[in-house]
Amino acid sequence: MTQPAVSVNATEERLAGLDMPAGGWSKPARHDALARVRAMGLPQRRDEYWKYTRPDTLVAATAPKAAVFDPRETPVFDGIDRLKIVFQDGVFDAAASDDLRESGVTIERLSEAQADIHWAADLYGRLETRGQTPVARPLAALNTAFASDGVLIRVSGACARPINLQYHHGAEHSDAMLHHVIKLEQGAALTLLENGPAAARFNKVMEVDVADGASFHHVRAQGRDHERRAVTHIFARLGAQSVFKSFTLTANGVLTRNECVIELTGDDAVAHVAGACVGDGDFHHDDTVFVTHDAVGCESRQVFKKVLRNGATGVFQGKILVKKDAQKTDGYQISQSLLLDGDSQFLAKPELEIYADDVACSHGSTSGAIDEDALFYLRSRGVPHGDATNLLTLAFLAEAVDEIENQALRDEILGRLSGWLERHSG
């Protein structure tokens, strides 16, 4: 099928502005992927699964323009103790981040390791091309073709202590793509935090490998009142009994896609997914996420919960393919907005798709208010309007956060939540 020629003439205009980095052992991904995105086209609006976001300055030639500001208040996970590794505008900050040795942990940083030989060479690129089927994701080759920096981790033991990925943005008109590359052998444990807005314009990949018997848990904090526009991608292949978790809380943001592509091809494997997401305003969140059973006796949940305010949309796109020798298997889908003022939206679009006959498979999705007997409850007995409100919301999102294992990260994103909700009451 030919593209239409806006598609191409955008596409040639997006490339015409990078640069490629040279050779080593990711030349052959990186070619593959740039012909890919030729072959596809970066995406439009009337592409099925951009029909609810606008991708117009995602794909743009030239960034747009985002304020710096200070954040005011201690960075996120500063009280975890942790292996920081910092982005400054999507470049490494040796100055910043820790020591990278860490006991049955290998890291190193994507711009330099370009080898003719690395353990990476038979992972990057190679998840993403997988999420490619049965759905485009052009975004996501761009970002193999062209990222300059990240980090690729190899995990051969129990990590002991989480490793944090903090960005910092510090140019007005920045744009940034980050690849991150993230092996679990076989009975290995990795915890992965994310914080911090990375650019004007962000454009991450991370392709995580799940060996057997692994366990991946990943805990993610994107910006606060920041006029970032961010798409982001994880894409994750499970073995056997093994366990991958992935938490992210979105406060605020001009645009907002997280992207997120699963396969459970090991039997007895868990994927959990879950988001908190809370908006005000000039503000455009969407979770895609697509998980395919590939495996018998495999569980997977989505749990997604959004609070929109003053026009604010909030996107939910999630599909469950089971194949036809998936079978025993459970999955769990659950996308619900709360609206607090009748300008604000929620577009969902859930979907199962099923093949095997021994299944238990569930979706649902809900748009509403405030319960207005719970408010007057709580009113009746002295808890103020705004307190009160923010009760009721933050219990609305416990089953999201509560997908959250580690307390202490629990808290801190509970308490990050909070605040959020006494900044924007009244």
Given for the second form:
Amino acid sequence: MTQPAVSVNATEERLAGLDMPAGGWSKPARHDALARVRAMGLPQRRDEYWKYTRPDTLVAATAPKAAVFDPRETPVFDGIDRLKIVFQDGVFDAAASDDLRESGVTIERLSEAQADIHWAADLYGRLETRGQTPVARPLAALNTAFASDGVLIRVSGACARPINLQYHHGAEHSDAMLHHVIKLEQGAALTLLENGPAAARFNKVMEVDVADGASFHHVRAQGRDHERRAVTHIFARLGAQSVFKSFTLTANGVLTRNECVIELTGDDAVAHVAGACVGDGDFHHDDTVFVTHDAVGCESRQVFKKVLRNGATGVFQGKILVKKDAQKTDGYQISQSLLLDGDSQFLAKPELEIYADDVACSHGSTSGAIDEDALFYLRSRGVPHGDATNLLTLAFLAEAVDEIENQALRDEILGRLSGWLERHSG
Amino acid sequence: MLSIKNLQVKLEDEDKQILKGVDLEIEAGKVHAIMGPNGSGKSTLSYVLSGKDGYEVTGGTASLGDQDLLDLEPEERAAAGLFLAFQYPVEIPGVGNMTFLRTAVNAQRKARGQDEMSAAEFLKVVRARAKDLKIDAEMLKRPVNVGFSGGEKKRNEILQMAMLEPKMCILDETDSGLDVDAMKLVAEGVNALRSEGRGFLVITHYQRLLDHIKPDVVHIMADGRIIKSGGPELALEVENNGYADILAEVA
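Now that we've seen the form predicted on its own, could you pull up the form predicted in complex with its partner chain?
The next block holds the full complex; its first chain is the one shown before.
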């Protein structure tokens, strides 16, 4: 594939500003990834896959400035008993982190693990590479090549408490790149929490290998810094009868692109990916999801809800690909936006591509305003306009939030959403 | 208590006058009924009083006690003590019935400067009132009116009325879509709320609801005006002879 000169220039300009970590065992994977980046070229505005989201600031040689925001409230998940691992502008903060030794799980850091870690070497960059077909994701390959740190988590049993990756943002020009590798062995279980704005610009990749019968629950809150930018990728492979459930809350952030690439490779696996985002003003949020069914009897759900006001933009690109032998597939996809005023917009591209003949797949996408009849009904019972609007907005988001199975985590996320709505109502 | 004087209302979006000068006085403790043919303006009257968008008041006044209703937002009218039982209660997916009731009760208390009801107290009261209306725990848990039968929706309206304890209740064709048993249950719920301090305006097409909720005064509305008022016997007259005679008599 020949790239236009402009793309080559932009790619080389970006690469010139980056130093590849020594890497040890990850070195071959990093060099392969760099070759992929050069072959693909970094995304540019003309790319079909970036039609609704401008990649310029994610690709630029330096990160645009992002003011550090003090939310003046207890960080999300603080009330949950969990093992905390903290990164400050992408740099591991040992003092703020818990002891990484935990039963049922081994946790190592990408930057520390110099000795050969076979399991991680077998995965690092591998799921990302698989996820490059049929659609190129160059920023993920860039991450594999240059990520400065990350965690390598291997779960052999049931991890007693959630692991919480916290990303603090303290410098206005910080440019962070983290790469996590998570392996759940047969029958293992892990809840992973992520929160925080991370940096002025954050590029994160998470590769998750879920073996047969294992289950992975993921809840993330992306941090309220208004000017932060992020591009994140999750690459997951699911074995037979495994479960993968991921939910993301995004409040604020000038630009967020969350890609999730899931491959169901074992029979009867379940993959749910959901997101709720709330944006007011200078806010652009893109959920790009690609679910491939390559086994019999699997279920996948994509549930994305966006609340947009004052010129905020929401994007959804979601695809379900059902391969020829993936019979009895149950695929569901819904993306909806609630536009609280006439200035906001929602751009959606739902896709189904089905080669098996015995499947049930449905998808839907809607954009709408607050239901005036419901609003009047609530007001006629004495609920003030702002409160009634917020109640209906939370109701709109409920289908996505309900994807969080754990009630304490769900309540935590609901609390954050209510708080945001109260601050932004009127 | 509810005082309506020469109320004139047109549709906001088109040049169509719906109410052409309605006069109505409802005293505390009394039940008034309004009957009338389709399109006479009965439902419009209920919507205008409760503050629904889409109507323009072109003349006249409406007040509850000493408050000018037409100046208030819908939520302020509710807090002032006005309640409309909807002809078509709205389904609200995603909002639990219990959450809805509690939010409404506490919003009104807050607006009146009262303390919010505690969760435990609220639960106790709502359970007792729900039981009277044969509303089970399952219905309280479900999203507001979603998947409710016609009868369940109307009982849910009466439950809201019972919880909010308004001064002035307007029932807009509460009997529509109800079978005889459901209508009796709803009427019992309404009758239980009759009290000296509370007024009712019952809008209906049929006399049969008035067999169960006995009105003190019956009004006949036609073409945007109240054309005749009388005792309960007026409703029987309509039931037996239709509106034609009354319309002819007034014309």
